[in-house]
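One chain is shown next in structure tokens, namely the form predicted alone.
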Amino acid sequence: MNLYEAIYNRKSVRKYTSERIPEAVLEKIKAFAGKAAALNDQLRVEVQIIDCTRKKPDLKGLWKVEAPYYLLFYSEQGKGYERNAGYMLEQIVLYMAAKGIGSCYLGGSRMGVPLMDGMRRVMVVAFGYPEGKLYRDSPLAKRLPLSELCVFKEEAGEQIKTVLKAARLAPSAMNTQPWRFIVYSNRIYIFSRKPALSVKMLDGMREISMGIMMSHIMLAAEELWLELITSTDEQYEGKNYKSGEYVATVTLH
């Protein structure tokens, strides 16, 4: 199974087994998460990963989960800093999930320190092996249709409704599903929807959502062979929109 493939089959896990995970495997996922693709490669980034097999996880705040691992993400504060870091954690997830180990975005929970050499924590994600079905088909997933997530101006060929469908699937902070698309024949603008009521927190979680969105994009155009250009827009970007905000337009070639 690649990263594409564990878009259509990957879920968040809740409960663990305390199998502890080989150490060669672990160097390998913080191997990976060096060398996993960003939105701004400018940005410092470092993975940490917690052993809790053998002690009680040092784990606040809302949304706990107990696992015997957990991965911590820091990135230095600079713009799109959270965008880029769900763009990163998102191949983090979706490559354990290919070698058979579960995982779960833990928006708003804390552990570690909170601010290391400069850079902030922006994720924990709990990790290991599941306790259950580590699976799930995607038809099961809980995920707002195209239909009402897309405006179509043109016909859009099968490519195009692939990536679409790949992009639909992303996990979002409590399902908000905050991604819209306006669809021509070989490019999608990217939209983020404005919660009702703006928490500073979960402004973060939705900047978090839409770069986990985006990484499904790129992987989708990757198995596809196609070449991605990601650009800002003048003729969105200057406009105020009531109900959301422009955040890209992808081309697909």
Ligand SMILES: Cc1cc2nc3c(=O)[nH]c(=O)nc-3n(C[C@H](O)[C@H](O)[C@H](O)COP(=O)(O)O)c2cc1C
Given for the second form:
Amino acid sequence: MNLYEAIYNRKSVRKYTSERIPEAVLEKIKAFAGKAAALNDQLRVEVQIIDCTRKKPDLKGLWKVEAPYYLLFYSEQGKGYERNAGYMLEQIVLYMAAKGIGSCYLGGSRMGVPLMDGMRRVMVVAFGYPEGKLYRDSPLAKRLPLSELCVFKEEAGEQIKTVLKAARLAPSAMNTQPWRFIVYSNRIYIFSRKPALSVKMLDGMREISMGIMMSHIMLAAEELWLELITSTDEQYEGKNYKSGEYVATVTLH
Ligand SMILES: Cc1cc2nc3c(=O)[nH]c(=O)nc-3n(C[C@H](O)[C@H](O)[C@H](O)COP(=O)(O)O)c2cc1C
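Starting from the form predicted alone, produce the coordinates for the form predicted together with the ligand.
Every component of the complex follows; first up is the chain already shown.
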């Protein structure tokens, strides 16, 4: 299974066995994290793995999940760092899924130090071998249909549709699925839907979710051997939208 295929199979895993993951596999996860693609490669990031197989996890916050391992993602707080974190983390999560390891993002949880070496802890991810199923068939994923997420301005070809299907399956905080798309034959304008009430922590989670979704677009484009150009369009960027925010334009060749 490659990362693209894992998009169609992964799900959040909230129950784990206490089985240890071999050291060599943990090393591979760290090595993969070190070379995951970034939206902004100027931002310094670091991944830490906490082994809780022999101790109780020191996990605080809401919607916690007990797991044998946790991955902490730290990032410098430059422009778009939360979106970048989601983009990189999802590749790691899909890599683990492809290797038989389950995981769950824990946006409401705190673990370890909040600040390290000028970087902020952006996310905690629980992981380990699942108790029960690791995979789920994509039709069973609770997601909005593309007809609700997209406005089709032109006839979309099979390739753009494939990219949108992968984007649609992205996990998001509380399954809010904040992404919306305006679709032309070879480009997609991406918007992020704002909730009626803006809460700072939830804004961060929305940004992380947008980054996760953008990694699915990137992986689908790679799978189809398409060239993907991500840009920002001045025409949309300056505008104020009542219910959403322009994020980026992706052009596919
Ligand atoms: C940024 C983010 C934060 C999340 N935080 C939590 C959390 O604190 N606790 C939890 O149990 N699940 C959390 N989740 C998992 C989502 O609830 C889950 O991805 C979503 O409901 C879709 O389900 P699926 O992952 O099984 O496809 C989070 C997901 C994301 C992307």
